[in-house]
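Quick heads-up: it's one chain on its own, the form predicted alone, in structure tokens.
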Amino acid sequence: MSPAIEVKDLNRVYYSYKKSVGLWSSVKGLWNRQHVEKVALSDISLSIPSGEVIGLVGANGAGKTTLIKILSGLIAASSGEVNVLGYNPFHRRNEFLRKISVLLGQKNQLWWDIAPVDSYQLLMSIYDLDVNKSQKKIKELADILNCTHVLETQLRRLSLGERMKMELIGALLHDPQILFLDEPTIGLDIVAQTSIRNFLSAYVKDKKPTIILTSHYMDDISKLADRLLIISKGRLFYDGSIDKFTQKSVQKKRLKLIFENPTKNAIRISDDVLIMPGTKNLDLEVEPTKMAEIITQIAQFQSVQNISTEEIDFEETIREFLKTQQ
């Protein structure tokens, strides 16, 4: 069986020109431009089977969104071979576009000034979908995402989490074989993030689409992805299982404590942790296995009013992992 996505020696270079400040510099630039070359992707080769969920991660500017745009046909590759479901994506044939869907977390695909239900009517016409089946599907997806009550509200009046749920329903309306999700939970609160993760997890088990997912949240990747790709400076640096990556990387969480009163004296908890006098709020990066020990030690010296933990930015985890591989 042919892979859903196959890429060989893919390169993408952006060209721009550099000029100094001022009108005269702009005029001179018409005859004497200094061109700047930015390599976004370099020698990327990969094969993705049908039904596999890929977690695509990397620091800002690493090339994740560029790769998704090339695979979905939004931009062309500078060189190399790209095959998605047997098509060259950039040709944008109708048969190909009916089989994919792209959800960019920072861009809207639905219309801003009308209600989602009206946008869905337009999508039904664009994809030539059966109206009754589509309306039934919208209701089912909205029920699962707990957002039925906002289907008839203008998109611009919705919260970010509600908008992302509406966008997700629109992206799935035509049952795409391949789903490109670029930061689908970015900026959402923990409740909205969890709701969308749980929905996507159930959707993957039921429909088994091929998905490429980018995210800054490790929970998105670990809950949904079968395989992890790490891009660094335009190059594919890691291609393997999440478990293997987790074993190689040092996983940490952020521990936040609020003391009942500011500390009177310096408190040495470990070689890495020194609490300075006058500390009221403490913010630490701690390995999960040492979390309980650190909290217990701190509580011996200082009364704690509030404790919370949160995941460290996945970009930091990636940077630390890359350092260990150099």
The other form holds:
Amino acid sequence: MSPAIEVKDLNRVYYSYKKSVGLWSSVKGLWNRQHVEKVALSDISLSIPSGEVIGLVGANGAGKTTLIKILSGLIAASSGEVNVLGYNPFHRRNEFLRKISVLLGQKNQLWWDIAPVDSYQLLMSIYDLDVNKSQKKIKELADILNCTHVLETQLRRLSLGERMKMELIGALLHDPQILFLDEPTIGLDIVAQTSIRNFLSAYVKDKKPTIILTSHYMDDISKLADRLLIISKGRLFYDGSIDKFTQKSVQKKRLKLIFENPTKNAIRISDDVLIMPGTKNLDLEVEPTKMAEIITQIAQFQSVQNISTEEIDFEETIREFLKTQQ
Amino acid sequence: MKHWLKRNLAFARLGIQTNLEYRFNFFIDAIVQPAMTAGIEIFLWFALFAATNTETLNGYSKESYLAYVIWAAFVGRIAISWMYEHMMMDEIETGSINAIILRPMTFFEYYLSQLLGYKLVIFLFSSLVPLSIVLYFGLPTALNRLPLVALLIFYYLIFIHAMSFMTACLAFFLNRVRSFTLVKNFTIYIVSGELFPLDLLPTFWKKLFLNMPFAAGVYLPVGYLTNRISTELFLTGFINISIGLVVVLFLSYIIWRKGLRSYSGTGA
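Starting from the form predicted alone shown above, please give the structure in the form predicted together with its partner chain.
Below is the whole assembly, all chains and molecules, this chain first.
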């Protein structure tokens, strides 16, 4: 079976112009502008089988959204080959567009001035969908998302969480084979985030679409994605499972100590570790090989009531990784 | 074809629905503004004839001018597109166009159908203003010509939309292209015959403007409705629009293609 998405040597360069500060540079910019190139994606190659959920992770400006824009056909690649479901996405053939759906968390895909039910009617006409089947589907999805009560309220009057649920229903109405989700939970409170995450998880199990998901919430990625792609400065830095990435990247463990009494004086353990006076609970990230040594050193100065160690989780691993990329 | 029609009827409904959503704005747009424009025109031409102390101007009576300007104010408002042109520009400038171009439809048809739907409703409501005035004052109007006139106006709207689309596509390359709309629409205001009947112009300019598609926006439909021009001249409007459409659509296509190539999917 051919992959749903295949990308080879993909590059994308953006052009903009550089403006110095001040009024004079604005005046000068009328006739003389200094153009600059920014490489957003560089030599990306990947293959995604049908039905796989991809978590696309990277710092701001790493190139995640640019990759989604190219794969969905929104913008053209500067060079390289892109094949999505057998189509060049940038040609935006109607047959191709009927098979995909794009949900950009920071943009409305539904119509602002009308109620979601009216937007769905419009989508039925655009995608040429069976009205009865679609209405049944809307009801089902709205029941699962617990948002039936807002279907007839204008989009502009809904909360962000309700709006996102409505957007999700709209994005899934035509049963897309590929779903591009760019920050679907951005700005949502924890309840709405969990609700959408659970919904997507159930949807993936049931319909098995190919999903490309970007999110700044690593819980979204770790709970939904089968495969992790990390982009850094326009390059594909990692392509593999989440577990492997965590194992490969984590060279430290978390050491937690509870002292019998708060420390009286500052204690210098090593160049990196200084325990401040008044500390009762201590939380350190240490290399496993140095753990015994550090515990022994601390015990010389302070009575310890409890010692525990923990693995560093995926979210922290990614956070540490992204810090190194900025 | 059936699907295309279904889709575009849905867009036309959207155009009507979204505008009816803002009732006050719709009322101002459909009734108050045309009534006020008509009132101003009536005073202006009454004053003009009173000041010149004449019965006719360039061979036409005061009633004839009044009929012309009343219908011109109405037709001129139907045959222009400010709102949708600005909306298209906004979509491109802010990146909300993404939601349109990633669906199986075209940006052009999406806005054209909305424009036609909205203008149809405005036509039905606003026509009450000139109809009541011409009937009240007994101004010369061939109401039996209204269906054919409406046909020309709506055909012209397709041309105007193509012009708007072309102007809006400049937003792919330039920020803040609204100044183009202002210049374009003001030019159309004059060359379409909305400001004054084109037959008041010197022969050279009159001939030139009559051979442009813009005359089909106001002068030809209103002239025909008020018995100012012949059927033959009126029908040239359909030909001029067709030629104009071919040219503008060709240019629009080129700008659109180039624009999409340079588009960076703003804000997504």
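Not measured: the values here are computed from a predicted model. What we label the rigid core is the largest C-alpha set whose atoms superpose within 1.5 Å from one form to the other. Residue numbers count along the first chain shown, from 1.
Once both forms sit on the same rigid core, is the C-alpha displacement of Val304 at or above 2 Å between these two forms?
Passes the 2 Å threshold, so yes.
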